[in-house]
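The chain below stands alone and is given in structure tokens; this is the form predicted alone.
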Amino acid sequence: MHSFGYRANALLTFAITILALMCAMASLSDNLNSPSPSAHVQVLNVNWFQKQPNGNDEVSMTMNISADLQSLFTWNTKQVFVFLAAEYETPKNSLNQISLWDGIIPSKEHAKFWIHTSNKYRFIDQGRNLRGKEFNLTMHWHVMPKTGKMFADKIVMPGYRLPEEYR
């Protein structure tokens, strides 16, 4: 006959092993999902494009942001963090990345959206590099699961250009 402590230890060890196995299977099953998100950004207006007193360029834009990120949601998705960034090159840096807008999507029902907004964060370049500059708008997302590892991806939307002159 085994003692109560021995039986409780065996039961607890078995239960934790099964729980760990279920978490691993859940995390692996999430890899079978192949999401196909879509996004589109339309720059409606450059509200202002100015040179700051310290010599830096600053831009304010009005945009329509639309996205369908519903395919990112599975039974294991807790929330999705999404942000829109302007990306461009300068002689000094091969990649400049400026966050213009961000949001947290708590559920699949909120994952298809259309927003009319100005940039939430300041679009400033350290220097005078933005006049006539071509840039990409890139929608990045980070999927935060209930269990398992986080994953991130992006959609790059090229073909945007800033004005040649300050306004």
The other form holds:
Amino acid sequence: MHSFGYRANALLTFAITILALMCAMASLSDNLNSPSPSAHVQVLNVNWFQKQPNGNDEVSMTMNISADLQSLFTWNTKQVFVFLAAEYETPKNSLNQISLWDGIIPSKEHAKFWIHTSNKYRFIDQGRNLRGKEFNLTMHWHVMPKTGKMFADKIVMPGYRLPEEYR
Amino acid sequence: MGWIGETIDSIKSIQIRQLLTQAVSLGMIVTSALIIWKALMCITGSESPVVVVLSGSMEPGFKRGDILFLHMSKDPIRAGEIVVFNVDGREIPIVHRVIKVHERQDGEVDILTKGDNNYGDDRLLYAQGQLWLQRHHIMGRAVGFLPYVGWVTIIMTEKPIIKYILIGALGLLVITSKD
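How about the form predicted together with the partner chain, since we already have the form predicted alone?
Time for the whole complex; same chain goes first.
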């Protein structure tokens, strides 16, 4: 009954139970945080805008992205993955989401940033619908915890428009 | 003579009884593990509710050996979500992030994925000539995360000898244990 094996087993079980409980509590404590992030994006220039040989529209643009995501960080946050997506509707597709830029924020110190960039991923439509197209720019973030549940949310910035002509 | 025979009988009966108890308790452990796994499958709606990260393509978010909990719901797939998908002709499922979504009016969807730590998107990983993932490629989306625990399975699959030693030791423990 009180052999070495029995005691080792009891100790291991207890240690794992406590560890699991602590992980669960750390994950639950994230719910207490009510973040208030802000983001602002300015489209500075449409570098080029053309029809690909296969018939799809492609556009390249330069943007100013500024955001303050410091309030997303808690003690259980490993990193925040942030990306900017163009979202629009076309006659064929009820929703198009195209990631234009993304980044990984490793710590709270880096969570207030300002960046001047052209789109990192190609902005290609499925078709020829981009001329004069109105679109939303949406800042999404995915909070990756040290352990437990992952969180995600977004800020929608409406009212951007592509030029009427290819250039 | 009768006395000796009686003793032997009692020893024999005890051993059989012990053997049976051990077999039943072992069976209980195995079946309860199976029950938990199947229950998780029902709750999450995914055919593999827990996956182990095998590559570093999602670092620093997910490292090799981390465990992901998957959930498969009817909700539409959106950009930014981390999905687990199977590509035709590949056995091992891949865990990557969705970067482009084109959803048609009837709900059919085209998805492009990319690993956070990879330079380019996943078109090179897809089957020859495949440009997009469809709904049926997706096995689930990652909702939760537990670090390091998956190392146990990685070690066991890569060094099978450790698996046999472990199984042998456990078997020995079951056979020799008295209570």
